[in-house]
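Listed next as structure tokens is one chain, alone, in the form predicted on its own.
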Amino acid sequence: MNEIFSRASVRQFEPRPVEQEKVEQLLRAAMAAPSARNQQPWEFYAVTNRETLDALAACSLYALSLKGAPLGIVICCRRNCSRPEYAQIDCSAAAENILLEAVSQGLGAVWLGIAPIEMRMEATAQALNLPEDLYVFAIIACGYPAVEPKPQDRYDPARVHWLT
């Protein structure tokens, strides 16, 4: 899969806004990762609204990509799901498949954490005005790169241990 190697954080976007038909095959691949028990626990906000990304922009001094965003997918957990101590991994793949699939359809993206410091979690679900029921794990910064991103070869054979 040629998305793996070639995926980088993007924090700077072009001004056009990212096509609706992009933004849903970014949510399918997303509810297309593993979930324990197949418990879906996520929840997506996908966030176009200016005014609305600023906000959220200042939830977190690791968020100001959002500033120059046109699209913010913010991925929530329900509180009241099955496997509530694997909500945070499922929301992990979903969030990895985004930035897979952000790649293939030629955007670039960043993943802002956001749990579990609480904090960015209140100031997060306060912007959105969430529901009780959920809290916010990430937001992925989407558009189209405003920069070449430059993949990194993470590889570290030291780091491999061979049973053989």
Ligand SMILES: Cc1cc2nc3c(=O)[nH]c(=O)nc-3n(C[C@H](O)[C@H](O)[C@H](O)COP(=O)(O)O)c2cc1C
The other form holds:
Amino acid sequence: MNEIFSRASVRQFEPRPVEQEKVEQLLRAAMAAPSARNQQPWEFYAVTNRETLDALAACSLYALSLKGAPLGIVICCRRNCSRPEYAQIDCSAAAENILLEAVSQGLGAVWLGIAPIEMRMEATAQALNLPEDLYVFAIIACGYPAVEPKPQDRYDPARVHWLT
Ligand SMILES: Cc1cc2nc3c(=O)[nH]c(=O)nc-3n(C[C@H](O)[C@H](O)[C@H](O)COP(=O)(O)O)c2cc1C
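Right, the form predicted on its own is done; let's see the coordinates for the form predicted together with the named molecule.
Okay, now the whole complex, with that chain kicking things off.
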């Protein structure tokens, strides 16, 4: 699949907004992800409001790319899902789907880690005024790339253990 191998984190974006249909397609891709017992523990906040994006950028030392991003997709987890021990794994699958769909849409994106770092989880919950039953798992900063992504070939045959 070409998107897998042409994806690389993009942290600098053009200021132009991402079209609404593309945002919806990213969210559709997220919700197409597999989840434990199909529990779909996720909720998404699609943020284009500049003040909110800047507030989210301040929630982690490593989230500065949101400052210049026209779009942030905040992936939240419901605390009361049926298999909470799998919820973050499920949300990871949704996050990766967003990253790959972004490539397919000509967009660039980067995964910004929030959970399980308590300080970041508290700060993001405050920035979004999140209901108690949700917590932020991760944020995807997204937009049209201002720099060419540079994918790496990380295939390492030494990591493969063939049992034949
Ligand atoms: C769980 C997770 C958390 C991450 N958190 C951040 C982050 O907070 N800030 C950031 O700029 N990149 C973050 N990244 C992106 C990684 O730094 C990046 O994927 C890695 O360096 C490999 O580079 P590539 O995505 O270009 O292949 C995160 C990635 C993952 C999977």
